[in-house]
Amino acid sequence: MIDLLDTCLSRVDAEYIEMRGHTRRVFSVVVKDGQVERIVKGLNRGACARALVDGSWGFSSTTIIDKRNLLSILTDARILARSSKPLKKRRVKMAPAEPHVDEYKTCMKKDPRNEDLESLVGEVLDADTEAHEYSEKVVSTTLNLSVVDDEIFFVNSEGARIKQRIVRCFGTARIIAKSKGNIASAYESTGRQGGLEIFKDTPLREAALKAASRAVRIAPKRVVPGGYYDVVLENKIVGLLAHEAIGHTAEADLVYTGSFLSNKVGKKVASETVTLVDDGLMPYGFGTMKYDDEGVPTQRTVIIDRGVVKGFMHSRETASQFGVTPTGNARAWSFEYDPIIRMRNTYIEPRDWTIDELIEDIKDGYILRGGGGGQADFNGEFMFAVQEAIRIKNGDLKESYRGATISGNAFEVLNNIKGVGRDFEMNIGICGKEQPNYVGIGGPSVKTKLLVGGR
């Protein structure tokens, strides 16, 4: 594939070029209520073409992979790019980046494509019987397991010339309860980045039956009592709020159309406790890789160092218009796409808290537990579904409730953080920004003072 996408783009002359090639192989399996709802095996294969002519991009795919349809991609994509100059508001400058040679993969112990993976069927299955056997209360299950293997190879007309590969391996777990005509939803992932020893070392069948315990657990539970309350913030939530309604705000492109870190480097927005970082080589992240789809390497990037802002999330063009180096953030879903500037695995750094001592001198509060959907803007305010709410009151642990909410300005939440545990942990997610993409999303449990929804 590296061959034939850099002979032909050998070929055709233009300010930039750049063409990957990209085969994303899928094994999954869908089990509902102890039935199998669908099981997938499928390969998708394809290559694009993306040019900059005068300062203009152009951009065009083909799932047919021959010298001639990739000719005719880079030929479109300069006629697109020469078309749509006049459209334009401003000229397309490019960061200057090391052309790299060189080759990534996953670390495996167990390589999909060395196994049986129909032999998975039978797990998620067994996963969905205990999940049902857990308590008479569960009333319906629905468990996902997926591996995703990527091979993606890109070339570009100042001589990079990388191939990689990504394996992804993962699972879902959503259980119902109903206990005294009320009805409760919990939810549980599993995975990380890595072969298929991912499900020994965490399996689905431990977030089957964490979901259905809290699933059964809150069901009988009133929703709990609305208003302004000092809690702790799980580390599953607390990955959450780092990526939905802080990690945007600090990508380069929604920065320069005035997200609230617009015109902050430097400033303070967060608690001196609160370090945010966006890293692309965190080992077995689920968006760990080497370099983005513009072939930059990807780094560490601290976006909020002890409550300051640093810097952003860049690709080659935000990077030349801040005037910085790129940062390894351009990325694309698939062939189909071109890339733009994507979280990677987005986490606030841990401390040495003990959940104990969070809670020890919160007189009335909450501590929040399994994060749901939830939507947030640009400006970091957001509203969260949350499963589980316990009561603190004066440092012990009281009644639980279900159907809670929590709301607010992230960066407000920021500032009143007053303790970082040491819980860490990484999960998995599937950001939705004009086009999906696999990320991480992690911190430790927070302490801090928000509005909780409810009755």
Contents of the next structure:
Amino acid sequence: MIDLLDTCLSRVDAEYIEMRGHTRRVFSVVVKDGQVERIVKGLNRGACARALVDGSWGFSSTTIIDKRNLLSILTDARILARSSKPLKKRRVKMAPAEPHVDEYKTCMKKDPRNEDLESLVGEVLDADTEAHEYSEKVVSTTLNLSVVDDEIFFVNSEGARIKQRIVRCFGTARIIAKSKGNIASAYESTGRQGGLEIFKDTPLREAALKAASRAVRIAPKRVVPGGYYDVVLENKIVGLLAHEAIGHTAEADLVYTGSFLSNKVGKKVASETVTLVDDGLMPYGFGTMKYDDEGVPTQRTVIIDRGVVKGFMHSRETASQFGVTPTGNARAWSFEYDPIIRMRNTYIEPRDWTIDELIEDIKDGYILRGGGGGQADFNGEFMFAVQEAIRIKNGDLKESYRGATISGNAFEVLNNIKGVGRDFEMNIGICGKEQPNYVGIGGPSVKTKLLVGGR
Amino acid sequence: MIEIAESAVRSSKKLGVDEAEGFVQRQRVIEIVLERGEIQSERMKIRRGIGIRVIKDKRMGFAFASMLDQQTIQETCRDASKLASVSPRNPDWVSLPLPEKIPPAPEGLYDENLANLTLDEALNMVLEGYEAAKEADSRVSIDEGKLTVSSTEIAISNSHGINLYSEGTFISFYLICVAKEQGEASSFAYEYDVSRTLKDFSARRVGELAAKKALLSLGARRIKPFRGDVILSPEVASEILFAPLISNVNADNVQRGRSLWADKIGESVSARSLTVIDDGLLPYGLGSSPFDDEGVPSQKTVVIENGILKSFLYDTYTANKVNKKSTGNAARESYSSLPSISISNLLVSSGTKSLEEMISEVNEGIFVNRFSGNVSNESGEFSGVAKQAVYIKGGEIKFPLRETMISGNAFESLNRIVTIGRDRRATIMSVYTPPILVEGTTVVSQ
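The form predicted alone done, now the form predicted together with the partner chain:
To see the whole picture, the full complex is given below, headed by that same chain.
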């Protein structure tokens, strides 16, 4: 496909133009309550063109790949760029980027293309059986296992020509338990970038059992009483916070509009125990890719270094606005979307506290476990659901409660961090910012203070 | 298009499957995205694809592809058939739907003008909304927004002789605005319009209302926590009351033990004033179509009548399982997904009182325009931030509120409905509801 893209691109004349071709093969199994709900194999293939004309972008995509249709999206993209130009105040300029000619492929032991995917069905069914057998209180289970195999071709009018093949294998488990008339649900996931060996290393059944045990534990419990408390946030929740409440405020397009971190480079925004990184090169990271969707090499980008703001995540467009080098954060979900600034693998770096040390001098507080959904505004205000809250009294774990919401300003939470754990863990995430994308989120458990909302 | 769907059914049958279904979709989509108060991207997408479902000895397989050439379709049929062979046998499987008489398409589902809308026209609509917000007041700025125009054709064919085609159009636009005054920023105000046709659609109105809402939340204050009356806007009522309700009447959830209403047919589940109907044939309805995404005729289903639970919503599989008829509620996100149960248009019967009258009857309470938080559809528990909320005392709006947490339980709240308002509005979820006054909700200002 890349040759066809190149040929079509060379036929048109423009200030800047790029094309991406994308083939996504998916295989997924969903099992609900012992029944295979669906087994799906799918193939999506398409191409897009993005043109820059006098500082205005235009974008067009198609699922029909032949010379005629590719030339027609190239034309559409330029027409769009031209006709939308009068409505745009800002003239886009792109920071220079070296045109790379290169190939990248996910490091895999078991390439899904050479494996019998159908045999994975049994694995999901077994995990489901184990979750149901965990307790009679488990009333419902939904397990999902997915293999997503992306081939992305990138060419631009500056001479870049990049082929990447990125394979992700992952699974999720949602378990619902019923007890004393209450229903509670718990969720766990597994997966990373890589081949099918992932399911040997971190099997779906482990995630399913972990979710089952939590759902059963919290179902009969009361909802946590609300208040402002000393808390230990489990590593999964820290990853969520790092991505959702902090990471987004360091995306240069949001910084530009006045997110919390605007004008804060070089300033202290967190306790000096906090170093926050967005890393595009992390081995096996769910959001890892060698080049972003503008053909810029990715890198390890330090956002907060020991409490102090170092820099932001950039595309070529924002790098030019800020007068810096692009960081390789321009990503697109598919050929149907233009690249925008997205995180890759975002995490808080671990330190050396054990969980016991994090808990020991908390007089009255909670340890919060299991992330849920949530929202955050770009001023740092956030609200997340957590699945379980366990009371801490004078350094000892006491009774556990069902779900809660935590809220506050993420930077206040970072400033309040008194201890950073050693139990570093990366998890998978699918982040939505007008378009979805696969990201890695992670961190260690931390000790801080925040508002726990109950009923 | 029907021919493509039919050919997939034929190819599958040749592979020895018992039943086969082809779902072909063709779409043209324009998206214009506003970010940071500017047009960020404009996209034109041409999209097409096929989803093939086959059943062999009560085992199901499904495969999809974005290409419609004969070779790809045959490969996709082979994939589906192969997946069916490795799928465990499902003893509950009865059959794909059989052909039935399809009602005429309700009025207002397809608008030629919308299907042929040019990019320039779409850009101008966004500009209209944008200018309206800007002109409303100099303190207002636009944070983000999006216009989506789509025109979709679908064809369904199955081995029992269903061969159907339909087309539809859709337009939606939203804006999020913020007002700033002397260093104080209002909370983010959300406003939208959504329609099947250009008639009655106005991007300008979205801009005006979003600006007005943003201005109304300037000067926000805190209040002491209390438990009391909360008026939910149509959007908030959809999210925190009706999303759990929809989940509870979904026959699949009922059959899997995920519904607290599984054995409550004929019993009271809400205040007597509540009547809820799923109407797939509503003219101009956001979720209307002559037939559902399995080819079953759309219909009107009374879900709750005067507080009494009347019916669940079924697709063919869940209906067959309990010897009932499908209510025509099978829906697919696109050709790449299997059908699952969804509402068509959920209509909440209106009361008689205007929003002003509802407010005048509240002694102490709040009116919530927007909700950002978590709702558990299974348990009904909700908890989150009430945005764009105002404080009501002695029947009058006193002042806007700082971000305030509200929490409660949807199923309890459905029983605590005091008043259902008069003015019904279509929400983006295809729930048509007036504002609703609920008592006994916990309100905590941060």
